[in-house]
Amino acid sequence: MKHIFQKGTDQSKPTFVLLHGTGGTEHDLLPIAEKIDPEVNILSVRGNVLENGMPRFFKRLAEGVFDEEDLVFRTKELYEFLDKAAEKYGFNRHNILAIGYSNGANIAASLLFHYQDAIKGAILHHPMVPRRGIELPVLLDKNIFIAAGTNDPICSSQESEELKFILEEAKAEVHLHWENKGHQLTMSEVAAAKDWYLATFNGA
């Protein structure tokens, strides 16, 4: 997959992975990446489907109707080349944090969903449930943080608590973070999801 590592300056923090949004590229989440913590390394990824020529992490039917099949294929390709990547760049494979903007944030949130191991926790900017109807693994001392808009047209906040609910209910730990906005990304919520952050990992 097509990806940027940056090295960071402390090798006890996660790893940070960066998922961007539709249309997006692996350098669209490095400045806030940065303002969270500018020591940690950072392996950003750009998605392996193309969309009308925008870059995505999976296929989908309709908008806000994701297509399963491509999806769990997609997650999986993911989930390998996380493996491959931390034997390549030598990162510690068990301390990867996930931040996501929409698409990015979906697969995110599958890996949480299909895989007990993929990651140590996330931060998931508008993200969806990306399948119903399947047993997740347990995620016992697994944090994430959701960011959601209470005016999102393509997330809704039911949407949003229902994530948080299945997520809870594998045993992870969740912080459903709300802004008065619709689905972009906003600097008040990469700051929540900073403070978050610090507050979880302790910076480390």
Second form
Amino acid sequence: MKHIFQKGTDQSKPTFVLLHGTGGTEHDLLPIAEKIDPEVNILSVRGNVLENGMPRFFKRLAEGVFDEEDLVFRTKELYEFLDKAAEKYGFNRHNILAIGYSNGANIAASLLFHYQDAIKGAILHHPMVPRRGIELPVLLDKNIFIAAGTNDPICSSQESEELKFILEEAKAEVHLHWENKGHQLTMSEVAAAKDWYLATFNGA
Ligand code: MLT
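Okay, that's the form predicted alone, but what's the structure of the form predicted together with D-malate?
And the full complex, kicking off with our chain again.
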């Protein structure tokens, strides 16, 4: 998969895997990652699917209606890409924090829905429930931060609560943060994600 890798200065910290929103690229979330922790390795990935020229991480049939077969295929593709990237760049495969926005948050959530050991935690900006009706792996020791919008037109507040509930049922630790700026990735939710990250991953 097309990507950028930036080696960090502290290898004891998690490697951030960045996953952009629809129409974005691997460059979009770099400033946010650097704000959250400038010392970590960063692997920023571009989605392999194109929708009218816009990169995405999996196909959809309509706005908010996912192509489940492609979602499962692309989730496996990303999982295997993480294995290969960890080997190539020499980072700890078991210490990955995914940071995703919108479509990128949805594939990060899908990694959690399908694999017990894909990622250690995630910061999900405006995610949806990626799939319903499947049994999740046990997500004990997985830490997840969700930034959601009370007035997000793409993901209702009920769906954000539902995602939290499903992940908690699977034994993950979930923190749900609310904003009221629609589907926007706001600077205040990035600041909240940073506080959560420092408290959860750095013992602050
Ligand atoms: C998706 O397709 O993943 C969601 O609708 C969010 C987005 O617009 O990318």
